[in-house]
Amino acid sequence: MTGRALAVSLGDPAGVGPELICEAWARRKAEALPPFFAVGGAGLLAQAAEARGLSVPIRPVSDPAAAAEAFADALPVLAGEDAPYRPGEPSREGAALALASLTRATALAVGGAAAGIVTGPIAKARLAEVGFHHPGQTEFVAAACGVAAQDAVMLLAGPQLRTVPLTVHCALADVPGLISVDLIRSRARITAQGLRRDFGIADPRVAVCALNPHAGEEGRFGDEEALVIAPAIAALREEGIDATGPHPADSLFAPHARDTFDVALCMYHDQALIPLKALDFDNGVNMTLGLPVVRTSPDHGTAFAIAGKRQANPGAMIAAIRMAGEAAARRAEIA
């Protein structure tokens, strides 16, 4: 690490985030977990570990200066915004500190204070109702670092897959339309670039999905891999950029395939979602390339009707914090 922590922002409150946060400092010896800090919820993140079953120190700091020193002994908690912990049950409150503590911990990420943000699982439709205008907190993450929503690229990735999707959060009958040489190629060098600076690929190896079933069939399902994904990938071929496919994508992620490439980009969301999640569900992380700053998240979401039971699994949690942390290590040796 940089002698900065991560600073890790909440999520709903009323969500799992705080008590795996709890829970991640908790083993952070035994998974060597860079230092970090959680922004606010101070009394909240108490309560939370204890309704967890766990014995953890709280310190609150008012400089992130002050977490990398704090860490060892205690989980640091930058003063600020507070809520009663009430599992299970999201209100207006609640979101209201989400939103402050995403803003905060995304502020000081890039303002350099953090070494970089990760962040709790949130629930969108509370969020909007105390004024968060983004999709999600990719496109808010990149909005406060000044780069366009289409050049940040979601990466899905656990120990055995990493995954793109091309498309996001639209409607699968809107995908063929959507999707273009330009775009492929753009998401491709993205994810080229982000494998070589967080992860340290050289040569990032980039499997290409195709859209229809058997990669169209010569034309018998659709077109699109001829007209539009393969064209895409001869060109990013010639740029230097070891792209491969159209690739079925019913047999790209079986064990044998997965070896042959570093990162699989998908042409819509599922399709990018359930290989991941089908093998990586606990383990699995979502991170932001093509940012000047380091993030991830937890690849789950708030799990409303567990939180507080002492049943959701920290390894989300867990892998998120360590590979953010890895990242800006890797970042640092390259600045």
Contents of the next structure:
There are 2 protein chains.
Amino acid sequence: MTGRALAVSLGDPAGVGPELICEAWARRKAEALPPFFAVGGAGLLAQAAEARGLSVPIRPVSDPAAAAEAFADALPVLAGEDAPYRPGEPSREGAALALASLTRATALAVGGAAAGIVTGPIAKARLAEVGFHHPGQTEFVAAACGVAAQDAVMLLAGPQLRTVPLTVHCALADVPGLISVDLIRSRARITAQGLRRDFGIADPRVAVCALNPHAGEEGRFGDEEALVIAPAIAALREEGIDATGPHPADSLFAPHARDTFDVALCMYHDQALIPLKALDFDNGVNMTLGLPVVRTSPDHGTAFAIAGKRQANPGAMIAAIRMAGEAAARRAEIA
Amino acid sequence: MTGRALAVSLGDPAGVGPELICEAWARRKAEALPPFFAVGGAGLLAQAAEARGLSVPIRPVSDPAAAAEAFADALPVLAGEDAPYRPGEPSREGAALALASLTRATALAVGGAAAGIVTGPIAKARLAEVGFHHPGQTEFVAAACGVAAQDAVMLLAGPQLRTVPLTVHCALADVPGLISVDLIRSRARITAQGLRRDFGIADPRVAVCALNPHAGEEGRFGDEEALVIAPAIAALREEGIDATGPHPADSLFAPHARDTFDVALCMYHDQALIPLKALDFDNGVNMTLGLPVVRTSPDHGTAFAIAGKRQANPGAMIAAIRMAGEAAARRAEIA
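Target state, the form predicted together with a further copy of the same chain; input state, the form predicted alone:
What follows is the whole complex; the chain from before opens it.
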């Protein structure tokens, strides 16, 4: 195996990130995972593997270029910062390690030494205490790439469904005022381009959700469909993007309807996440579209309560590594 | 077989109602369905059965009391109004038949001659043209029972999930202003009583959804959780109802979370219907709680486009008949 490996940041070391990195490496053959390396935490990862009952030889490397070859026989770990493994006990020291790992992993991907970046789960409030001033990792990576936050699009992908939320962490009452023709057009455009580039879908079908129940039933309850969403869809179609809708959101995620689109553009957080998590809770990936680098993340949090207890499901971490590897391979082919 | 049968109204005769009634009867043994009779439309049902390729002997009865015994060998149809079968071609005549069937079926259930009522799907706008002045069948049946519309609670039940939407056909922008402590308490109370009476769940677990993403993250985005939802839950618990929440809605419908409650009380239409339809589109039942009579309905529309084409899935009609039969049997035991 040669070529570049993916950089995986530790996430908060008191969370489930470290043990899931070890678990993913242990399953690398069964899951046919692309080569990856952890960024920092060599000692901590050895302890996390042991706590999980895994036999994971750690191979410290000083150069990412050595990682791909080492990957078959050991978990490559970029030498650097480390901390004691204290699962379930978040600390300032741990947050500093998480930030250092994220910063370095991102720099390696941006600089081209890594094929892409997979970010472990962090606790945002704790990271803020050690100087992290972004709403989340997505915005951090975007900034490192010189991309405006609003042009970094969050794609949520499960085994049966992909969704993009147009608005995320805001009150539901604020959603109607936040959606606009420009926002829908811009996000749909970046989304379609991302599906072409990273998923190899030549002409992505973008299903745009309605905001109101039954798409407002021709204005009987709510006019955002007529005033905002339909005009945005018409403009997107003018540009050659296969956008459809506004679709009543309650039936769009039904089994037969899911086959009719490649991604659903959703108006708010729960519209995008309810169907995804109802259908599959354990294998969701958060991918950032619109960046010059590939970036994915398992779609779960630090799960401090179960860290170190052999309970954390590695499905999402494995899916995030696989998706990043596939996207990186597609970009390399095209380049 | 003795006892009372369920009354099934035809719904709009140009829709899929008639053929699904015939299909349900044809599968009565395999599905172990309780006895039911159609209200009117004897000639129309014979044609609908033929169009669907079913052998369904029609047994006109003048008294509902004769239906249960006739059910084993033929589809009992209460003699009365009829119309030609013109699938996919809604008409004023058809709407009049739908309204007559609904009115009579409801009266039979209210008067005690039928064990309960299962309503076929109607087209509200068409029914309005022939003098129907209710938002839907739920409100019509409630009025016939002398129950205020706001005390008739819509329960949506699929094979894996039951939900109750607190608000239904209103703009999403209006939802935050419509939810209140009183509304949540009243709906939760009627819901819990309904699950006890009609489903035999002694101490129903009522999971109350948050309105905002992540339940607002302690007020960071939205205060309805703190100001409205949490106080309502506390009051419900004071009354002895096992209400919990406010739960972030995105993870509440995940596989492991669904086992932790018997019903989810949702703040708006799509919050209740997205997970239900994503998980199972073909077997959803709409049941009205809080009425002196049992009333269910398949959770789909008239589907004019596929009526008469042997395409309509009978799952929801069969589930609606079964659920009504089980609820009626429980009420009879208790009475």
